[in-house]
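Just the one chain here, the form predicted alone, laid out as structure tokens.
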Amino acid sequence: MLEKALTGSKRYWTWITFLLAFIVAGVLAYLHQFDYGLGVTGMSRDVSWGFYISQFTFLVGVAASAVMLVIPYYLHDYKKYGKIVILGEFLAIAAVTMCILFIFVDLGQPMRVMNVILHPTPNSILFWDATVLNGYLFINLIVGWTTLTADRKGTPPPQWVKPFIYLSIPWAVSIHTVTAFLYAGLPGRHFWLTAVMAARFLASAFASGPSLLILLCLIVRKVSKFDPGREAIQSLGKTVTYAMFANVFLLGLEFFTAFYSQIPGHMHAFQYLYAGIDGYSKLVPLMWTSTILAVFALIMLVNPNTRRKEGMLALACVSVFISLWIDKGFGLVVGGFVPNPFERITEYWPSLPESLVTLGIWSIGFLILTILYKIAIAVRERTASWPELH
């Protein structure tokens, strides 16, 4: 099936052509940094994590986020997501590709990834957290690749594959619980120290990915023939909305623990994030745009009449995405560096080469995705007419 990805109009060579670009341009800022050190980042002895593990941890709720699409369809017959669960399946594949290629960058010596296997630490969180990907990535692509196979033949997908289905259930909310339980486990950074670290990060992840999935069906339908279906497309929006729901509630959780305690260390990345300390808050705009989308986008969702028109709900959907974006995947692991555990603030901001990496790695992300939806739709244009066979 890879060579119906060697063929396409001139819009998607041109596509093509554009993320390849953007790739060269990260891979050649990845050199610098290889020569360089870290140092050519904006990270610090006090922000030790940044624009990249930032990422990391947004893309893991993406990732886990198809299992929006498995529980409904393979557990509770919904046929309506028959037609784009190997979507969702397909995102999480690119999305934890993204990851893997993240921590990568991150580590400064790429040699150092043989130390997780040749030196496993199963007390290690870090390790559970490489196990739980790798093991997820290798899911995902054994059943999407082996139910498109099955579609395109016509039959029904095989028997030995219905166990890696119904494993990635539980897979799916480990490789993000197990991401949270890397900032929850730590009692130097209060602003991480929380018990609702895991739920947030779910939420998050059930609002985040749904709304690019069905982003990506809009698109779909626009560039192909293939109709992933407006009644699966509503559905979705329906989980992005309470998704939504709960992740502003969690995080309204945290703002009243860290402020009717009156705690300081709980107080203070809020108040940087927020408001700003001492002049410091280089953040500030952010988080205050993510609020303002997050509640322009809830206000879109919550009403079923505006929810039903596709052009809304794509525009609640980029807000969700955005929003999500801005406090998850910057906000959430700067916050819990400044100020550091002697109430001393350093700032962080991206530099032009780890932005560079950052956009060829997400590049690299949409070019996977472009491939494997391009093969996909293919064969689904060619089957669009046969019976559901899962």
Second form
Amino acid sequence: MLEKALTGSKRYWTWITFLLAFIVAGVLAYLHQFDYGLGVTGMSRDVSWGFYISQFTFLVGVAASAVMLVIPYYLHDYKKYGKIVILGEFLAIAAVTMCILFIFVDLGQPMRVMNVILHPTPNSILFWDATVLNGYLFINLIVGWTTLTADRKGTPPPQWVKPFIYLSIPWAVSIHTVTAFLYAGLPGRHFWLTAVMAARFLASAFASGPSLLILLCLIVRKVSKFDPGREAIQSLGKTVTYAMFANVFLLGLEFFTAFYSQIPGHMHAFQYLYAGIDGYSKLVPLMWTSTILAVFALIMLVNPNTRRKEGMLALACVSVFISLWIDKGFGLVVGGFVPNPFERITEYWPSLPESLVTLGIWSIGFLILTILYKIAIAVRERTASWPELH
Amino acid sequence: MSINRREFLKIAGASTLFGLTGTAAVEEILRTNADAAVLKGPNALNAKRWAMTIDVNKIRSEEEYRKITHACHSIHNVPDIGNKKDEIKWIWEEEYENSFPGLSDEFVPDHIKHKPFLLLCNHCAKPPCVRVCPTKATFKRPDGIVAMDYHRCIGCRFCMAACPFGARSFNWRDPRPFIKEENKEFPTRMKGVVEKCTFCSERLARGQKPACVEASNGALTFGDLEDPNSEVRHVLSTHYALRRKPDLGTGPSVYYVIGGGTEHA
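Swap state to the form predicted together with its partner chain from the form predicted alone:
Starting with the chain above, the whole complex follows.
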């Protein structure tokens, strides 16, 4: 089926070239980092994780969100998702690939990455994260590819793939839970040491992933003859609405615990992120942008009149995605390191090489997504006129 | 292949420690691989759980502090990179309120408030850094020392996020150009790995106390926490001492003696 990605319109090839340009820039920046060391990034002794690990954390959520299509379709037989469940699975593949790449570029000694397998260490959450991420990639490759091949032939998917589909549901929850455990089990990092971390991760995942999926569906409809279906998009919109409310609620719980208890260590990171401490306030504008976008999106989403208009829904989805990207793809990781264990403040901002590597990996992700979607669309366009199979 | 190499290094390291050989070739190997080769000599100091006490009143001048940190950093090839972002340190000074966040208040006497405290790895009884390391590159020895294998570390820095004491440094760039005078008997590190205080395991193996203790003029003591007759137990039974962030349950092995002793000399 891969050959379907090799033919396309001029617009398709322009987009591919655009992505390749960013990938080349990213690779060059990475070679520089590989040569010099991670000192080319904005990270420091005090803020020892930055953009790379935040992107990884955010994208695990995007990957996990495929389950928001899989559950209704396979467990509740919600037929409207039949045509787009493949888009969710392929999005998961692209997102997990980005996650793995982001971990890789964050390593100080990348040539030794196999040590994680050579010296397996079950007490390390990172060991489990590597395990579940690779497993999830594998499951989605199997399920996505098999179901699409079956579709192309006009047959129902083979029976043996069903267990993998069901397995993908708890597995999707596991990838984000384990990722939350990377943070939530560390003594002395008050901002991260919270039992609702995994729950908040899942809530934000089920808002950010499906909102990206809605945007992708709208794009797919525009650039191809394949229509994901208005009703499917509207249902996803409801998922985004519920999940975003859950996410904001959970964030509110964090604020309550920190500020009602008045325990300094619990308040510090929030104060740094939303107000700044002693004049250190690099992240404040970002965090407030995130907040305003979240409020705006919720208003748009909760009101059926705006949510039902696809243009408005798209605007809300863009807001949700950016808001959560700032919150989780930036603030959450950096905030955990500020103030440092000596209650001193070191600020962090990504450097140019770091930003280029990051953009490069996002471009690789979008390239994978484009190719996979191109194939899926080609199959869907051909079978669009056929009667429903499942 | 790696086992053979490691075995060879152990023999090479042991030979050097015993003073049986000192060829340039062995020294060259030791220079980069000595950490894998810390093998105990006949006079090695042993303990069930090594611990340290730091009597903050016994270190009086800036010069004395510098003597202690320099003793450590010079023999361990700790680079002086000269900027805070890339900084690497094994033992250093912080003020009281930064050393003991949450314990500070405005009425703490000035001589404590503005007293620099020596900070280093606490060699915790339940080290979170060891718990999170995905490759066992950082591990706890039977004598309580939290040690590192710089050759196994993949540089993920999970240990830095996990350490509540900020004891760990990462080589953001090649440290070797920033080592003023290289000690050929201790390995230098490469870019991309984490490092920290080792409680001078290489010196203990030769029967010497840690360099900082030796340079401290009696302000620092070192011994077995599980031996009631050890020097550290003697200090702890006669003086009031604090540990950093004991509420986190990691069990730090470094004690700070704040007040005077009950003992009359």
